[in-house]
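Next up: just one chain, as structure tokens, the form predicted on its own.
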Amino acid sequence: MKVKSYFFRCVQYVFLVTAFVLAVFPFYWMVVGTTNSAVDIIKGKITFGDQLIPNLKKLFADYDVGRIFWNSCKVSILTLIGQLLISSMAAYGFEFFASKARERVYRAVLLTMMVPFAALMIPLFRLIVRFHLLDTHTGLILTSLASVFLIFFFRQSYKSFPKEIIQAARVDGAGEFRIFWSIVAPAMKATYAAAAIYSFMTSWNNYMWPLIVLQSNNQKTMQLFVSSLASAYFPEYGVVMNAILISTLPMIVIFFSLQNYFVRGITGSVKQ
């Protein structure tokens, strides 16, 4: 029996050893190609090179990489702010308002994460036309803030919140607004920042609406950047692979920064 039991527990740990290698190997070659150029880099080479420097310099010599990635940050918060605030007051209103029709419109709004997008693109696109927001990061990240997702998000945690809590502030004669403010939000926190993650993280990797909405080089955000750069007749891939990592570190650091929150809004806990 032990030697079963040994055998499995190496299997096991072999399984994951292999995972492991599988899920890190791409950020490792990518931080590797950073380093090299890019013959080294079509040749296959894993190895550190000397070639960091100079592909930096000309990743910023020959691009305005800070206009594209203040870009990016902009649009990527503008959204995580705007979603946040209409879908947390949203779920909250599905949760704590009683009505014959809530239900019946709750559904509704679910039905439509069914939609596709490219069914949406053309619509979408004729709207900000018609409102003169084409080629503008307004037009983007207006149309953007509608997450139906984050809604149910949202009123899943807030069904585990003690609704005796809100009675007692309603008859303390405290307003809506008040007790969203003051009472539920900050008990969901956790939430909150898992909510953020997927947010930003959703809005900073988007890249076929900013594709057909951002039609100038100036208005430009890092992904439409990196796709550039990859599709070019010659790419560097040197340059190419410093310009991935550049956009990968917002994500990480955030990440990084709410992943206890996060795990904790994932399981719906409503603790401080």
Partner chain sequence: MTEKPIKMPNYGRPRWTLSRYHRYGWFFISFAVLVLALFMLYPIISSLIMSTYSSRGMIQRFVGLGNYQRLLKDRVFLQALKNTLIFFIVQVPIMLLLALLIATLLNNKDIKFRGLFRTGIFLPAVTSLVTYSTLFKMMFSLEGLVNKFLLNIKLISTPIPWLVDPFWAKITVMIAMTWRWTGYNMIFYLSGLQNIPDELYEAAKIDGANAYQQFARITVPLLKPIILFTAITSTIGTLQLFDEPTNFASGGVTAATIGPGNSLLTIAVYIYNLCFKYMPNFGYAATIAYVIVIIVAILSFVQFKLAGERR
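If you superpose the two forms and keep the largest set of C-alpha atoms that fall within 1.5 Å, you have the rigid core. Positions refer to the first chain, counted from 1. This is a predicted model, so every value here is computed, not measured. First, how it differs from the form predicted in complex with its partner chain.
Once the rigid core is used as the reference frame, the Cα position of residue 16 differs between the two forms by 2 Å or more.
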The other form holds:
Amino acid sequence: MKVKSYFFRCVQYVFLVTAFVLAVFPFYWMVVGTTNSAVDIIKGKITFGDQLIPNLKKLFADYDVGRIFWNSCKVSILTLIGQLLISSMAAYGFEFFASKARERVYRAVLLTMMVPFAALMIPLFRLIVRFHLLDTHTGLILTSLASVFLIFFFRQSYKSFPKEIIQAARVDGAGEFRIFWSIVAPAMKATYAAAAIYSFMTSWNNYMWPLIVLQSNNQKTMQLFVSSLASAYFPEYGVVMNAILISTLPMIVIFFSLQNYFVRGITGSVKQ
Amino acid sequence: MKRLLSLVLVGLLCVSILGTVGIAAEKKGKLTIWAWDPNFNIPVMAEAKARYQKLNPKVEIEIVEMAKADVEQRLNTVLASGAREGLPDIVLIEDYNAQKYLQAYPGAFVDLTKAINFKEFAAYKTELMTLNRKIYGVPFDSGVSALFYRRDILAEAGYKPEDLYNITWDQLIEIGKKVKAKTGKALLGFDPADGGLIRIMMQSTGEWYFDEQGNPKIVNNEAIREAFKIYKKLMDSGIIKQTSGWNEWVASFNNGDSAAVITGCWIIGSIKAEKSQSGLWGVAPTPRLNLKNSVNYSNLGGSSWYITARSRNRQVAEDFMKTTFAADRDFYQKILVGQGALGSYLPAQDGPAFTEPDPFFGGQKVFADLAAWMREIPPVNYGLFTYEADSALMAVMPDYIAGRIDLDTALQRAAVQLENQIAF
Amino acid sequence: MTEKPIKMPNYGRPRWTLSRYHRYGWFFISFAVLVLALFMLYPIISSLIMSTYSSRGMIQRFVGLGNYQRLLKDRVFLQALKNTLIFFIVQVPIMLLLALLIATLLNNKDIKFRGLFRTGIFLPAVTSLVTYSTLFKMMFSLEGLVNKFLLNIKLISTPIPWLVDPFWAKITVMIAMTWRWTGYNMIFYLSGLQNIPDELYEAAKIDGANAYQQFARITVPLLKPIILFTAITSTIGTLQLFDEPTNFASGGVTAATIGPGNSLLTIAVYIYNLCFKYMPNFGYAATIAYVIVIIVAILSFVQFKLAGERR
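Take the protein just shown as the form predicted on its own and give its structure as the form predicted in complex with its partner chain.
What follows is the entire complex, opening with the chain shown before.
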């Protein structure tokens, strides 16, 4: 019995280690790639080389990476703030002020998730032009202010929030916004953190829509930049790898620093 | 005041067209340009920009760089939305797509027939941007095709450079078999999912996927039939190294695994990237098909510049293109040396960069040869649906190559699919 | 408006009335509804109207339901539909099962380095499309790392034609999707598992249930809502599958097929091609988009039913 369970445990570890290595290896390769030349990368070299400084020099000499990086940060952070505020408020309304009519609206909102974005692109673009928001970060941010997924996510999390607390606050004479703002929201820190990661992740990695809205070089975001860099007839892969790493780094940093909140936040939303 | 100014501008333009320019008007304004390759057409445009700004310091020029698919996506989105904003002043369009844009978005691009002397450009380039006798673009790079080969490997198999001139694809396959036997190297890196070679073969006969009326011509198209057979022969002969995608294909000759590559001349940059192979390469004309009307000259790819009709600085844009791409011979020398960009502007082609022997190609005057072959490319109207046709044909190719269906079935299937695809 | 006490719990505040309740309710959702109506609802309606036209760029022709009829004869569409469904049927279950398995293992407190494993396995989910397609394309090239490795450990004797062969191309995309999304789904399961009290497992162990029985009798039933959630989001994601096929199928220099023999052509890619790669026919493209909506709706409904009836 003892031997069997030991063996079983070993199998489990082997499985987990394999999954871990498979998941992480491409990241390792990306980091290695930043130090190699294009030819070595295509040949599949998996050890560190000495091209890091030349690659970086070329990247920063040829492109205004700082500016592009800042654009991405700006768009992602502003979108994040807007999405969190608007989506959590909406979910609050749907959950704590439930009514038949609003429930219908909620269902309709969820259904829109099924429509592929490609179908909406052209009418959406017409709107952007009509509002004179073409080639502005405002246009990009405004169109993604309400995230259907986040509304759903927040609402799921609110479900486990004890309604008695709200009731008690009302008895104490607190206004509705104060209840939302200083009682409910602070109690759901983990949910907000998880939502923030999700929101940042989607807008940081967003590609198709920024591509259409943003037109000039000084508005460009990281993803647009990396993609144009990687699609040259003969890409400088060493340089591309550095750009890729720079574009991935913020996500990795944010996830590492907030991952405990992230898991807790999702845990809160999946509680029934 | 504004109206007066534009009147004056128009007046000046008329005067300059008549060729009796008295005063040089100072050009002002901002031009936005969309292009896609950071190692090719972007630096070429940057060079043009630098030259133009030296003459017109008040003109601001922004070159926006993005992936090619992205240029097309944006162009379509903006044009289709009917918006008055959001387009660049000048945009690079791939030649295969030119007619599509010109016909799907009537009036979107500026008619340049009178502004530019098109006789100075390669005939096949102006043909593809002509609609109802009006010419809409400024021809840029040529994709004149050629057989790029490794002198050393072919010599080892007993071939001299002359043996590669004036040959057919079948002869080339025979050469490949000998190369394989003697040296163990593959003749070509070859991607059976890529229809590029079919287009090279077709254009060498002056044919395309469509007839003169623009109707699909697939099943009874001799060029396509031959091309399909050659694809299968190539796959069956064992002389190719199968690749997928650009990187593998480039790697196949950069690594020295294959002895030759047949494609457009824009590949030179990638060939030269492997510096250790300097002096080992040579260039010969494209093989031809076993058909009467097939010649040893063809084309793959290439692109041209278009000015959008809604540009706020249309005159400046025209002037910019005219003084650079349609006049500056020295400019063409510079981009040939710098980016290996072979322009289709004929007067530039006796310049020093064209006539200089290239040590990388064993002292061959590569660009002089390519320029000469370029003039012989049979003009073809690419029509509206090149990519639909390519997709239809390449969708049946795997089954045909594997022998699951015969040629007639394959082409009939492709024809049906194409008809459906282009229905309106 | 009269009393509706069920919907409006009396929270004990004297001035609290039904109309106030609704006013606040509408106010809280107003911003989101406004944004969604403008940037979601309007485009949806607009593209529905568009789907009754056939177009060549700016030139349009009203066809009514003609586009829907055309669909049935369109072989490319049928192939895209088939490919998409293959991805859905094969990849989604494998990925979800894998995610569930890993989550179960990581939920076991006896396993060491759980945090490390969890972080590492989730990491792929933070990469962007551009990043991961660039990396994967290089790794799965004929002489890329993957083939080199498999040859070295003697698992294969000739390189696998990953992106060259229609069959393997699909496999490659499935591997990539699994890499990217397994960790993401795992996090949801892991979170769900933390809400299951340990005592349930302890009790089961005392009753002599083995690991598999615990998994099948406790884990799966209790996680059902989350499994349903991940299944539906994965369904939506797979039916709108676009990024991977387009980026993995850089068919040589100039190819217009998506993957060898169009083996990677999905419905979403076809929509994109109809808009931007081919002669732009936005009306027909919109029609196909609504076909996706219908299929997703049907599949979600089926999944709901399946989950409900097993209870």
